[in-house]
Structures are given as structure tokens and as C-alpha cells.
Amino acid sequence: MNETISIRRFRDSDAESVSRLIVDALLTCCGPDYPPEPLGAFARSQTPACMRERGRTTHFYVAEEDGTPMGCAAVGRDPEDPGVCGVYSFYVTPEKQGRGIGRRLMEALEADPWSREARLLTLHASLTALGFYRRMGFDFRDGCAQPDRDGLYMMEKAR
């Protein structure tokens, strides 16, 4: 694991910089398991202005390096269930996977408050981060290993 690696919570300024690593992300990473349309119209939905509204609904984290965010993830409350939250926004620049960020990002919103007062985590998982999920403990909803629609795994992990 990269110790030079911080995590820390999402600031307006890192907004340009986090959309451009998910844009990244999705299209390098995701491209070769999903069509281009619709991950392309996903992939441009994910604007700076869309990672500001992420930081200010959710406990948005970015990991960085010398000042370069490098992966980011974020935790929200279900509106529905105050004892459910949601893992969204969970991405890690291509040239970094493999290195640790992703597993201190989770432990970044396992210790969130707000993931520590939920009974349960969930998330929409692709399949080209399915085997990551599994490995920090995520579990398919319901034991449905069939993916949605729009191509996604419904996960969630006991608190």
C-alpha cells in the first residue's frame, strides 16, 4: 500500500479533479464491459457541478497524493431507512488500482459516522468492480446475482 496516500473529506475545489477521474475511470475501466452508450451519457452526467451537489448531500472522501486526487468515495443516508447508507461515487484513477487506495477509501466510509449508525451498507455495483466489492465483504441484495437494467450488481453488507 502507497503510504504517501492521504484520505480526506471533498472540498468545492477538488470538483473539477474528482470529475475528471471518474470520467476517467469509468471510460477506461468500465469501457471494455459495458456498451459506450449508455456509460458515455453516465460519464459526461458526472460533472464538477454534480461532485459539488455530491459533497454537499453526502460524506464525500478523496484520496490524494502530493495534491492529486487519486481516487475518491462517497457515503449517504437513505432518506427512506435512517439505517441504510448508500456507497456511491466509489473510483480509483486507473493507473493506481491495485495499490491500496480502494481498501482505505472503504475503511475512510466504514468509519464514517453515519456508516457506523447504519445496520446495513449498499451499493450499485459494475461488474468491472464486482470482484473488489466482494473482497471488502459486500454480498449480493438478496442473493441476486443478476445485474439490473443498466447492467448493475445490487449490493449490501451488514454492519
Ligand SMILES: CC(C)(COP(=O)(O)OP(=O)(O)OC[C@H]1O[C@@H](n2cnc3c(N)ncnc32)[C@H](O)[C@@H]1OP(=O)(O)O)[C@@H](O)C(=O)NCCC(=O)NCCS
Contents of the next structure:
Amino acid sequence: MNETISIRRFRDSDAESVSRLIVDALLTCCGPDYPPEPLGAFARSQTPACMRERGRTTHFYVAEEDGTPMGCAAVGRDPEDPGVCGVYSFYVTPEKQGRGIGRRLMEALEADPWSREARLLTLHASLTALGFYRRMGFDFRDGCAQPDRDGLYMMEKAR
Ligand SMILES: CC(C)(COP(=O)(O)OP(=O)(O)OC[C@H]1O[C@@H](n2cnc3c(N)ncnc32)[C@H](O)[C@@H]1OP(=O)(O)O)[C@@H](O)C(=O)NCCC(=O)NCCS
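The form predicted together with the ligand, contrasted with the form predicted on its own above:
Full assembly next; the chain just shown is listed first.
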């Protein structure tokens, strides 16, 4: 199903297309679950410059098909606890969802050397993606199924 997809590390030249796919996924998929603002403000903050910074500070992966980024996801070390890695910027372009690209990206994050050294992966899940992360083996942190004030759910997975 997803044999035409390859997963590779982000390059600075991906910044514009990855920024666009994130804005598209946020507004199209998360729009029904969140108020237009601050969702719009968050989408506007996902600039190409922000992507290049993410590429410098995390291990940032891109799912590519025919030379075009169709998804992205990052893993980064917690500066206060080297045993914990955060998962960030997890998006698949709306028209390519449901084809296993998210799973491939999660496999890449879990195979990443930083996450292999960690004892715990953590993330803030949108309501939109909650079912996906549960499917990928993440549970609510401290069993708390309540969202924070931004409407995000703290989730974790032991390594
Ligand atoms: C969440 C997201 C990354 C999933 O990517 P995807 O490529 O559609 O997921 P996959 O096709 O790889 O799905 C893998 C499995 O998870 C399941 N799944 C995917 N999304 C799901 C959801 N919202 N609820 C329940 N299960 C879900 C699939 O059915 C599949 O199950 P399987 O094991 O039976 O095959 C993607 O839908 C997305 O970008 N959503 C909008 C943006 C967003 O909210 N990003 C996260 C910000 S925290």
C-alpha cells in the first residue's frame, strides 16, 4: 500500500513544502476539533524557518512520494532528562492519510538512535490524532484522559 513511500531525514530544501503540508493538515483535519483561533495562529507559526530550526534541534523525518514530502515527524531529546524523548510535528498530508504513512513515520522515530536510548517517548496529542497514537501504543500520562488548557492530551510510551 505504501511501497512508493520512502522515509528519510529532513533537508533544509524541504522547509517550504513541509510547512505547507503541516498548515494543510492542521486546518483541514484539526479544524473540526478546535476553534479557528488559536488553531490559525498555531498554523501560521509553522513557518519554513521554524521547520529548518526543527531540523537543527531534533531528528526530523520526512515521508516522501515521487520526490514530494507527504508527511513528517520528529523526535527530540528532553534537555532536562536524557532518558526521555519527545515526539513532535507529526503530520500526514490530508489526501494521503489512512495509507500507513503515519505508521511508517512512527517506526522511523522508534528506530531512531535517540529514541532507542530513551526509556520513555512522550507527546502532546491533538484530539484529532488521539486514536492514532493509542493504536501506536501510547497511553495517557498518569492515566489522565483529560486535555490540558490547549486541548492537547499528554501521552507516553515506555521503550
Ligand atoms: C494522525 C495522523 C498522523 C495519522 O497518519 P495516517 O497516515 O493517516 O495513519 P496510518 O494510515 O499510518 O494509520 C495507522 C493505524 O492507525 C489507525 N488510525 C489512524 N488515524 C486514526 C485515528 N484518528 N483514530 C483511530 N485510529 C487511527 C489506522 O486505522 C491504522 O490502523 P491499523 O493498525 O489497523 O492499520 C494523520 O491522520 C494526521 O496527520 N492527522 C492530522 C494532523 C494531526 O492531528 N497530527 C498530530 C498532531 S499531535
